[in-house]
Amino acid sequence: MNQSQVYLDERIRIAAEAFQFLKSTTIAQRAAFMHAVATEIEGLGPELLETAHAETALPLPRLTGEKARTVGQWRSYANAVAMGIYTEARIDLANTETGKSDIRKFNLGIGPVVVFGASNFPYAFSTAGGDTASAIGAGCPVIVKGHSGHSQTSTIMADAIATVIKEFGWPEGVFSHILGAHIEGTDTKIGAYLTAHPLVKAVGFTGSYWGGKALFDIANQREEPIPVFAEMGSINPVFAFTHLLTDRAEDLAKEYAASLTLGVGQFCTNPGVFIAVKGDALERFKKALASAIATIAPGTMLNEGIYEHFEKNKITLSSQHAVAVIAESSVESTRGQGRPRIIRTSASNFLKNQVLSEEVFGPFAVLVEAENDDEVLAIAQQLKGQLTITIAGTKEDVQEHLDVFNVVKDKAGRILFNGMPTGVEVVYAMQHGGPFPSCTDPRFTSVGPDAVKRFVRPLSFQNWPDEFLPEELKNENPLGIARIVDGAVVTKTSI
C-alpha cells in the first residue's frame, strides 16, 4: 500500500470518526457552524476572485455573483436546518388502554459523504458548494474531491472551511479536501476509490453523464450499495407553439440566443434543443435567431478538456445526415474558445437519429422543424429525462397542447412556462434534478434547502426513556421545532 492510498484511507477513517461526533450535535449547532462558514467565505478577499478567474476564464462579475450565491446557500440551508424541517420529527404516543407502543422517528445523517467538485461553478457547486453545505447540515462529514480545473480556488475554499472547524473545536475529519486524479503509482482513480470505500455512505456529483454513471455503477457494485446523487447531462428542450411564435418570434429568438450562449453555454440548464412546427412564424424566428447568434462573439471555455469535447461533439452533430448549419457567430474563434452554432433538422430525422439528442456542453443547439403537432408530441414522448423543459406559449397554446404538457411532466424536474431555464434560483421550491439520465435519483434536488434531504435517513425509537432520546424527539421539545404528534402538527410545545 503506497503513501497516497494510506492518506486516503486516513481521511476516510477520520471522517467516519467525525460522523460519530456530528451525530451528537444539534440542528442549532450545525446551523451556527454553517453560518460561520458563510461569513468566512464572504470575508475572503480579491485573491479568491482573481484565482478563479485565472483558472476558469470566468469573468469577475460572474464570479462575484457566484460567490454571493454560495454565501447565500450556506445561510439559507443553515436556516432550514435550524427550523428542523429535515428532521421530520414524528411522535406517536403510547396508549396503555390499547397497548400501543410509544414510537418516535426522526432523520439523521447517513454517514461520510464524498462530494465531487463541478467544473462550471468553482464556488457554488464545488468545494464549498451546495452539496457540501447540505451534507454538513444533515450531520454528515464531507470528503471533497476537488476539480482539477480550479484546484487553487478549491484549496482556498477548503482552507476557509478548515478555519471554521478549528474555531469551533470540531474534529478535523468533519471536512477533507483531496486533489489529484489517480492514486500515485497506480491506474486507480481517486474518485473511484473513494466511492468504493466501505466507510463512505453517499456521493454527491455534478458533471457529465459518463462520470456520474461510472460512480453510480461503482456504488451499486459494492457489497453495501450506497446512494449516488449525480446531476448529469440534459438538453433542456424548448417547445415553442404557434400563438406565441406569431406574436413574439423576434423577441423569443433574442431571448433564446442569450440563454444559449450565457457563460459560453456552459450551464447544465442550457436550452440545447428548440422544437416548433413549420410556418411563417418559425421562419421569422430562424431569421432573427441567425442575426442574434451572428453578433455573439466566441468566449473562452472553462478548460482545454471542455473545449475539446465541445468541438468534437459540435462536429459530430453537425455532420449528421439531413442536418444544416443555420446560425453561427460571425467572429472566428481561436483555440479554447466556444463559437456559437445552431443546426437545423426535421422532426422525423430527429426522432430517428438519437445522436441529435445528445448534450453538447457549450453554445450549440439543434432546431427541430416539425411538420405537424403529432410530430411535436412524438418528440415529447421520446425524450429522455431532463433537468428542465420549457413551454414557450400562450395560455391558449397550452390549452391546445395539453397532451404535450402532460407528457413532459414525466420527463423533467422543472417545467417552465416561457422564460429560459438558465436561471436556477436557490429557493425551497426549486427542483434541480430530473428523471434519468439527467440525474440518478429524480426524487431529490441539488439546489435549494431541500438538497439536505439527500443525506439523511429515518430512525425510529420505540418505548425509549425520554432522557436517551435525541433532542428532536424529547417530550419538552427543547429545540422548539414543529413536530407531528399523534397525527397533528404541534409547534414549540412540550408533550
The other form holds:
Number of protein chains: 2
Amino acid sequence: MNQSQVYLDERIRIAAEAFQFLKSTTIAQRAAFMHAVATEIEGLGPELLETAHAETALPLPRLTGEKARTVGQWRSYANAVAMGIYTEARIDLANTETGKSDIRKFNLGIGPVVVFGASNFPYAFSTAGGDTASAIGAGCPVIVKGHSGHSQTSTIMADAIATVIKEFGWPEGVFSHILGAHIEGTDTKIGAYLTAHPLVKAVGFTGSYWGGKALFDIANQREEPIPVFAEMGSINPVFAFTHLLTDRAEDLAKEYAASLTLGVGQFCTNPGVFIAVKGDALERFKKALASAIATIAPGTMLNEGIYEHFEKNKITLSSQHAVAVIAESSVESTRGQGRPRIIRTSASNFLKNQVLSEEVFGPFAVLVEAENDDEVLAIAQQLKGQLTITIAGTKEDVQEHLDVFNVVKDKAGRILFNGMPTGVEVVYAMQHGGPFPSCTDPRFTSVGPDAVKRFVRPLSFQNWPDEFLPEELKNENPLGIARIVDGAVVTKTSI
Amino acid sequence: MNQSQVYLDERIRIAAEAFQFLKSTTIAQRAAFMHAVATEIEGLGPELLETAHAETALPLPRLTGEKARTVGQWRSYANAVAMGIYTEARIDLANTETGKSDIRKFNLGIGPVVVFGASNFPYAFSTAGGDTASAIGAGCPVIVKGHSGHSQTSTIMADAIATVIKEFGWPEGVFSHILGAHIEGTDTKIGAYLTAHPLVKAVGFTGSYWGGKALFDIANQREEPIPVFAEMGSINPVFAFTHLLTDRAEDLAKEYAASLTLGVGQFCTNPGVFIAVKGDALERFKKALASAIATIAPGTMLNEGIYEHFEKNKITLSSQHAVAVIAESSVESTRGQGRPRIIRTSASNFLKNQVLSEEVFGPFAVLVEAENDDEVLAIAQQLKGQLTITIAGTKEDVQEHLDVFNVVKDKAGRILFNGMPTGVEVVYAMQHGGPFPSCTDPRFTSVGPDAVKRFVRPLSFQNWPDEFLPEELKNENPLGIARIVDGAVVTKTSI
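Please move on to the form predicted together with a further copy of the same chain, as the form predicted alone is already shown.
Entire complex below, previous chain first.
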C-alpha cells in the first residue's frame, strides 16, 4: 500500500467513525449545523469570489449569484430536514388483542458518501454544494474529492465547513477534503479507489458520462454494491410547434440564443437540440437566430481542457454528412473562448446518425428540420434519457401533439412548457435527474431539498421501549414532525 | 430469433403499450382496480387452496392465512396509493416579481416491471403478491415469470387478475403471466432475457442470493441500467444477553425452537444464528432447546430441490471444523421432510469460518458460544447485511450493550427487541429489506405499502397550464391528496 492509499484510508476511517456520531444526532441538530454552514459561507469575503473567478473565468456577477444559491441550498435543505420530510417516520402501534407488534420505521443515513464536484459550478455543485449539503442533512459524513479546476476555491469552502465542525464540537471525520496535491495518482485512480472502498456507502457525482458511468460500474462490481448518483450529460431538446413559431419566431430565437450561450453554454441543461417542422415560420426563426448568434461574443471557457473538448466536438458534429453551419458568432475572440455555433440537419439524418445526438459541452446546437409531424414524433421516441425537454408551443400546439407530450414524459426528469431549461430552481418540485444516460438513478434529484433522500435508508424497530428509540419515533414526538401513525398522517402531536 | 423470444417480445411489447395507458390513470383509478383484485382473490374457491397445497405441501391453515394476507396486501397498498403517499406531489408556485417559474413534481410509474415470485409464499410473494400489487399501484404493467414450483396456483392467480382487467376494460398488457410451459428455455435463460429487454424498466425478485445477484448484474450491464429489487438470503441473527437468559432461558428456547421450525424453517426471516456468552444461563437454554427441537416433527419441504439443498447444506455446515450437533428432532420422517437440527460452535471459530455464516434454507441454526462481550461485538461488526437482527435482552442488557445495539442498526433492515423475526407484518412501518447481500437495494422495502415506492420516479412540470397537468398536480387538487406547496404540507385543499 502506498502513501496515498494510507492517506485516503485514514480519511475514510475517520468518516466511518463520524458516521457513528451522526447516527446519534437528530434532524434538528443536523439542521442547526447546516444553517451554521450557510451563515459561514455567506460571511466569506471577496477572496472567495476572486479565487473562483481566477480559477474558472466565471464572471463575478455570476459567481455572486452562485454563492447566494449555495447558501440558499444549505438553508432550504436544512429546513426540509428539520421538517422531517426525509425521516418518513411511520408508526404502527401494538395491538394486544391480535398480537400485532409495535413497529416503527424511520430513515437514517447510509454511511460515508464520496462527492465529486462539477467543473462548471465551483460553489453550488462542488465542495460545499448540493451533494455535500444533502448528505450531511441525511446524516452521512462526506469525503469530497476537490475538483482540480478550482482547488483553491474548494479549499476555502472546505475550511468553512471545518470551522463549523469545530464550532459544533463534531468529529473531524464528518467532512474531508481531498485534493490531488495531497496524494499521488490521477483523478481517475483516486475516484476509483474511493468508490471501491468497503467503508464508502454512496457516491455523488456531477460531470461527464464517461466519468459517471465508470464510477457506476465500479460501485456495482464491489462485493457490496453501492448507489452512485451521477448526473451526467444531456442535450435537452426543444420541440417547437407551428402555432407558436408563427406567433413569435423572432422572440423565441432571441430567447433560445440567450439560453444556449448563457455561461458560454456550460450548463448541463443547455438546450443543445432544436426540433421543428419545415416552413415559413421556421425560416423566420432561423434568420432571427442567425442574427442573434452572430452578435453574441465568445466567452472564456472554464479551462483549457473544456475549451479543447468543445472545439473538437464542435468540429466532429459540424463535419457529419448532410450538416451545415447556419449560425455562428462573428465577434472577435482569443484562444480559450467558446465561439457559439448552430448547425442544421434533416430529421431523417438526425435519426440515422447517432453522433448528432452527442452532447457538445458549450455554446453549440443542432437545429433539426422535420418534413412532418411523424418525423418529430419519431425523434421524441428515439431520444435517450434527458435532464429536460422543452415544448415550445401554444396550448393549441400541445393539443395537436399530445403524442409528443406523452412520449417526452418518459424521456426526461423535467418537462417545460415554453421558457428555457437553463436555470434549475432550488425548490421542492425540482427534478434534476432524468432517465439514463442523463443520470445513473432517475429516481432521485440532485437539486432541491429532495436531494437529501438519496442518502438515507429505512430502518424498522420492532417492540423497542421508548427509551431506545430515536427522537423521531418516540411516543411524545419531541421533534414535532409529521408521521404516519396506524395508516393516517399525524402532525406534531404525541401518540 | 426463436419462438420463445417472439412470445416474450410480444408480452413485453403489449406491456409497454399498457404502460402508456396506465400513465393516464389516476391514483384513485388504480386503487379501485387493486381493491377489485383483492375482492376477486378473496372470492376464489377451495380450488386455490387445494392446488397450492398439492404443489407446495404447505398446510391448508397456513395457506388460508397467506391468502388473507395477500388480499390484505392489495387492499392496504390500494389505500396507500389512493392517499397519494407515493405521489409525493410538490408544487412551487410562480412568482411574477422574482420571475420564478411554476414548478410541480409528482411520481409516476417507471415502466414495465418483471416479477419473479418466491417458492415459499405461493400467494403473498408470487404471481399476485406484493411485487405485483405495488408495481400496479405505482402505475407499472407487470410481467410475472410464474414459479415452476407452483405453476397451477400461479395460473389461478393470473386468471383472477386478468378477470379484473377485463372488467375494468384495461388493456391486456397490464399483466402478463409467463410459464415455462409457454416457452422453451430454462428459468435462468428466461429470467435473463426478460431482465435484459430494453422495454423492461425494473425487476422484482424474491429468492436465492445467486438468482438475485445474477439478475442484478444483468440489469447493471444493460445499455440502460435498471433497478433490481432482489430480496435474497439472510441468517437473521439473534443476540441473547445474560439478564434475559437468566430470567427466562427455558421460555426463550421454546420460542426460538418454534420460530426456527415454523413452516419447516422456510422463511427468509428464519433466525438461523443464535449468539450468546457462555455460562450457566446459556447451558439452561441449550438444554431446553435440545428438548424442544427433539420433539418437533420434520415437515414436508416445498419441493424436492429445496429438500436436497437443505440436506446438502446442513451436512456441509455440520461437518465444519470444531462444530457439534447439539439438538436434532428425533421424530420419525420420510424422504422430503426437513429434520430440524442445531449445531454449536465457538465465536472464534464462527468469526474465522465464513461457511458457518451461509444461509441454510430450512429448520437449521448455528448456536455461537462467545467467551466474552468483546467476541459478541466482533460478531456483530463482522455480520453482512441482514433482513432482521434480534436482540433478546432486558432493558438492562441493552443499556450494557449499547455498542452492539448501535452496530446492528447498520446491519439490518429491521431490528427486534425480543420476539422472533418470523412474521413480517404488512404495515407502513415494516422494512423488509436490509443491506447487501440480504437485498440488492436496502433503500426500499418489499413488504408494506412503502413497497410501491420502488416502481416510481419523479417528473417535474415547469410552467404547464392546469389542463395539461395530471390530476395529482392540478390547482383544485381533485384527488384531495396531501401536497407540499411552497415548502409547507397542505392537505386536501386547492391552491
